[in-house]
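Shown next as structure tokens: one chain only, the form predicted alone.
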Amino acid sequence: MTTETTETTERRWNKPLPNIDLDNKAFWDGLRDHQLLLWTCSTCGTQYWPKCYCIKHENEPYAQNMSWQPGSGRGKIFALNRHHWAFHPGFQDELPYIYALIELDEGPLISTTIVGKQPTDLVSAVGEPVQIVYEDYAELGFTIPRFELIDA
């Protein structure tokens, strides 16, 4: 189940474009529909992101036992840091921002930035619960997944 929280914007995108290819197109299409899709094994149910083979057992040729399935869009902060310097000029207007690895409830890690309420103590923020927020760039044809803190 995905969160109902959405954010639609008409902002200008001046950052590197996401690398959307045949292997991850369904993931990006899902984000555009405000759904976080995870690559899922139909044999054991293990979910992955990005797309890969199931590591728990033999895979059928060409990943025929794998498909994109909805994830919860929830997780917890696995690691984070606060950026005071933009690695690309497009992020300059967002400084400082929190870059985080989120451990999704289903298991995979996903990198993102934290939006909304910001953690003040980075050490104690590890393990805090988060949920996905969709940031739409309809004119460019993609949606970026961000995460926000939620109450436990």
Given for the second form:
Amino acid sequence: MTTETTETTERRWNKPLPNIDLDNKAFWDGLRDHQLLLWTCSTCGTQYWPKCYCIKHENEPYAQNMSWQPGSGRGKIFALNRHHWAFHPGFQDELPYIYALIELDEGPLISTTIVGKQPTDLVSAVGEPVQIVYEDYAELGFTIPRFELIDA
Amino acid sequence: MTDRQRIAVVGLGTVHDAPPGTSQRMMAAEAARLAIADAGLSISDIDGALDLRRSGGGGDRSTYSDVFTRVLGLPAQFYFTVGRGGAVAGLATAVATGFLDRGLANYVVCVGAVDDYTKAQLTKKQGQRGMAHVEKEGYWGKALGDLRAVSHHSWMASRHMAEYGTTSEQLGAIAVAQRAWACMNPEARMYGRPITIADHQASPLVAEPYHLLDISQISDGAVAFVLTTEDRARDCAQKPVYVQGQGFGEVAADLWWEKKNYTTMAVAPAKQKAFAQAGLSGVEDLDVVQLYDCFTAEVLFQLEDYGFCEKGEGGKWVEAGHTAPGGTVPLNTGGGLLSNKHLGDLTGFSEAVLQLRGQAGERQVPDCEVALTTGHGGELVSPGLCSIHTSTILGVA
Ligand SMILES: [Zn+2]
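Rather than the form predicted alone that you just supplied, could I have the structure of the form predicted in complex with its partner chain?
Once more the chain from above appears, this time first in line as the rest of the complex follows.
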């Protein structure tokens, strides 16, 4: 049983594991349910990622006036690069890959790779609309968020 | 002004090429030994030590933690780590100033050592590329292919290109100019190897838009410097180099809503404080400039943010040759991190000291009395960039 799981893990995910901790566990749970959750202030509605206190006013202890709420999963490319080198053997198969900083429609920035149709020119790709796609690794218990280009 | 004494750099020690198999702690100890001797002091004079690192604790460079002072036999009354990456020179100087100013120490030695080159050779054998340093476990991007500084710093270049039309060739102009300076520095890794814009464009794409020649050197080595108060400095062997002004900027708090810090750095508050303390009216008062240059775009941003040129005009400005030897602004005159060595984030600081002492050989800037040195570093706030900026004015007047 243990051996099988290890073999499956090596075949399907040969990259560093995502960092799931006390502050972002609910966010990763949301990804598993195919929801991109944003940390949302119930006082003023401002949305953040990752988790933090709302900077617009004084907060309740431990930012209890805030909670994870679904976002649109849409945004546009804010900045990007194209990796031609793999800095870890697990990324060798993906080369060259676009790693982009996405400005979500709600305001926060999040980063991941662009899948599907690839931007050819990096400069003109800035500002292009994108939406989230979910890459499930059910046996490992996590879902990786990726983004793809969409029509405006 | 206060009636407190100024603080001075009185000793400088640099390890450029350690014998193979030399540990980081031995490089650190050796650089400290050289710096103390350079100041005309003895080891028994040193009563404080700061260990300058990429991260403050639990991160890399832990191999020589808490031992370099013992290796050297320093009778330091305090010893601790200052770790904010490229900002360590400015931060350590500020920390040491506090100890000296309050009479808690008479002489403080600050040391940074790296063995990135050796580590990179080892990791290459394991199928990895580039510097051995991998972003820490807690960092968001690690599972997503963001493993090295270049994986996110290159965003800054692409963003500047999109906002202002900056080109890869213009970034290349920064690399070419610094290489020309390195060709006048026999200690530089790239001494005797001039490059052209065509060489920059032909160098491998690593994380596009960055070519290999947009990226700083991977080095082994160490730098140490000794700080003391003005009255003690007068009795030291070298001409004192005074800390004339210091300032800091921090953008970590801005990341989620203030998105302009992908084309600027936290220069404004740092510059304002440092220039005011030093009594400078602007960049025209500087004789030599050592800007932190982990990647080419960082240099471009700082040139704009300090006001050497207008925001967005940096590309054209460097293309005009202002920063090359013979230009209007002697910039990163030893070759910088790009073409000299990445000596524990202290390359620019040590070059400024050499220039102000008149010890920079063929590349010496005439009548060099005021230098700006900067730093850039800190934790990566997901999904962000190094947040701190330090500005330090050194001078001999
Ligand atoms: Zn709020």
